[in-house]
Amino acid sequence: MLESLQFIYAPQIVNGLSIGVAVVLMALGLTIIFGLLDVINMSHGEFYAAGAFISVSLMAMGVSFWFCLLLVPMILVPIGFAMERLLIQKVFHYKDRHILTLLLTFGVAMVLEDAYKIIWGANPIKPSAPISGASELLGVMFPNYRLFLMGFGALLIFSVWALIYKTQLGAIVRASAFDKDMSSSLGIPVMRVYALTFALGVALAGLAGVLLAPIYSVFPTMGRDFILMAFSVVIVGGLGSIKGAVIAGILLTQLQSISSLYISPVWSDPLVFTVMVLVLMFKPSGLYGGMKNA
């Protein structure tokens, strides 16, 4: 029994929670732009894409992974922002935004996806782990990488959560998104609060993006088959809910991870998607309430 948790769970829960640090830094993306903005950003997965391309394009040119991390997130904040004043406020005001903003981003995900193609083609790249070598930790050899993945990933989400709840700025941020009016008769610049927060989202899924290179092959439809998660993960934590997007993105990974033991892994994403609507049917708010309730 010990030798079973020691050499056939223990790795993993380790890849899966690896894993699952990564897939909540692009879900805190997602859940804050909705929460704050009411946008479903269909496009969310293709910014995903975009820094894993920027930054292997970048480490062809001789930049290092490590000035990557900080460089990329830098890139991907003015084109979010512009994004949102050129594209989604223009139809922000209209009854039906839901519907406009949904189409909008995803003809946005469409174009960015054929335009990766033209750039960079369709054969996967696959760069090298920036940290070689395995370590020892109860008995078991991991990849260093996935280790510092963890460990990075969670300062990263905490740092989010520490912005939004913790400092003047993210009052700013959820006082626009409980009180548009309110917070503009007292003179805070909401649209343009808004489109700060969208291009924090955009910067947060091209920071994944980054990240899970060195794992994941990067090629052009990667941010179409890692999106499906990242909404999985927003809908079962609940839609705005940081709380709720880390828990449940630590929750469905790990689901992922030790079913794989047992059923075959092309089994894993329907179970994943079954846990979804259980979730929609019998609690749809989610797990916990929105960043507006916080």
Given for the second form:
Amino acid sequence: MLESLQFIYAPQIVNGLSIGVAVVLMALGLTIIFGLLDVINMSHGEFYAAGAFISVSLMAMGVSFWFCLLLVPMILVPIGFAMERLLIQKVFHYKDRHILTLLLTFGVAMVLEDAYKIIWGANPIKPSAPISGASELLGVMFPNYRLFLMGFGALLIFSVWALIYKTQLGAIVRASAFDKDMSSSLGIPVMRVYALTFALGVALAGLAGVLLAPIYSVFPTMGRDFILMAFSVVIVGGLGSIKGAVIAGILLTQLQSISSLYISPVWSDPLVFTVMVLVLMFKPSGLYGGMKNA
Amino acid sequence: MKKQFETKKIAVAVALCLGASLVSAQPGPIKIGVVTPLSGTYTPIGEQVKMGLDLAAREINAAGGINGRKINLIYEDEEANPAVATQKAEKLFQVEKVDFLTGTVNSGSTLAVGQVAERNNKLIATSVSFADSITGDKCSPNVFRVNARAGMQSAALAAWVDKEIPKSNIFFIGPDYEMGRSTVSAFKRASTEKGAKDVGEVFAPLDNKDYSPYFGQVRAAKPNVIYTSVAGNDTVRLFSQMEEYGLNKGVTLVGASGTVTSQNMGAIGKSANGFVTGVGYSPKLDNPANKKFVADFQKAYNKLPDLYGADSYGLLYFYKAAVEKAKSTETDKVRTAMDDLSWQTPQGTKKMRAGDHQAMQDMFAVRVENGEFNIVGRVPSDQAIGPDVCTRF
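Next block: the form predicted together with its partner chain, after the form predicted on its own:
All chains and molecules follow, beginning with the one already shown.
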């Protein structure tokens, strides 16, 4: 019993956590963009892929992985800013903008996916992990890179939370989301705040791409990998809530991880979606309300 | 006089028109539809299919075509999805009026497209799908397979495993669909017959991103051999994650021939070293036809062919031989010609077994060493093919 706890359950929980951090990193950008702009960004996964592809190219040019962590989000911020300004704001003022922005970002996703195939080719690329080896904890092996991912991811998630809830900049962002007209009459450049927040979400997706590329490899359709899970996490956690995304992300991935010990892996996805359906039925606002209510 | 001249002119014009219509009644190029994954996890496989077919088509067309008709390949992306594949196949049969169809990779797609072919009274062949059922209990008079099926690959691999690691404990990891189930059950049967022990199995969804949640089950089973039939990008993740967790230490990795290919080997890197598979082709095969094929392939694409490229290349020569023997592209005549047909491929002479439409060929055990598939064992075609279990025709 103790042995199975040590060699089967403990590693399983840690594996689940490392996937959980990955999923939360994906869900974070989604939930911020939704919480503020009311935009469901269907191209989020493709920006995750963008981060991975750009980092692979930079590393091929000799840039170190650690510098990529800084550089890739900086490259993606202006791209995200431009996309919000040039595309999303064009349809933002229509009455049915939920559908319009969803279709728009879905279209962008398809264009990006094909662009990756043309630029980088369809074959997978696998960057080597910048931290190799494994550590032994209580007789169980844990890959060092995954341990780093968990630590760094937790730090990142905390920083984003602190940025939005504990700084003046975050207060401006929240105010713009809460009442657009009031904020702009107080002199806040609301449109620029929207574009910057969208860019922050895109940069977070890209950063997740850099971080996860050494584990999951890089190929044009990789954006589809996390996107369903990330959307479920955002829905279960409550659209727009960072705390909700973190808690739901960890809960759902643990559910997947532990359940796969007992049931066939194909059933773990339906299990997650069942939870999502139940949440939608009984508490449609999710576990925690949106950013606007915070 | 003038009138006579006019009549003559009209007669010539009519004759010309008739001639023209006769010429247009002469068949144009032979259209071959190719429904293959050009996106998704099986893209690397679809690429080899395309390279093999294109190379063979160029050669055949340069040498005058089939019965004087050029080959025209029409590609459609099946996304390794049976639902998409059937739509694309239907379109190729109905709109493009293709004479023949090939390219399906996902075994589910091959089975589904086979039914579309039956409805349209056309023939298809797969040069990739492994699932035994395609030429077994779900065989179709309209479906042919020119590549080695799962059972044949297993025979070669099980013989090697039994020789190297007798009485091994084997854990099975397969993708959760027709091909995965089929390859795992085929290898399980072949290896347990030789005394190996089945210590557990797990089937992961296609396009699975993280295999580490299943490693708990693998660890608990304490295998010394792990068999897997995941393919494409999935292999890259499985192998590198196994390496990450040290799961491959003290374990011999074996698997289906589609698991490690020249397309994904670069991304897998050193984790692929030592992987052994049963396969119907290796670029290292030592015969003149293969040497020429490998050289031409490398010249055209600057990379080595793998089994998909080689079998897809051989497929067009199979179709050519059948149409030339039938002197027609009509379905019934070509089918009769294909039965028991022998033809030349880079793997040597293959023979199409009439009873189940499964090609017979020698099988090899190959080991991946620093990016090369070295041949470590061989099973002759009659021992590898297994019984004909098709009862539909």
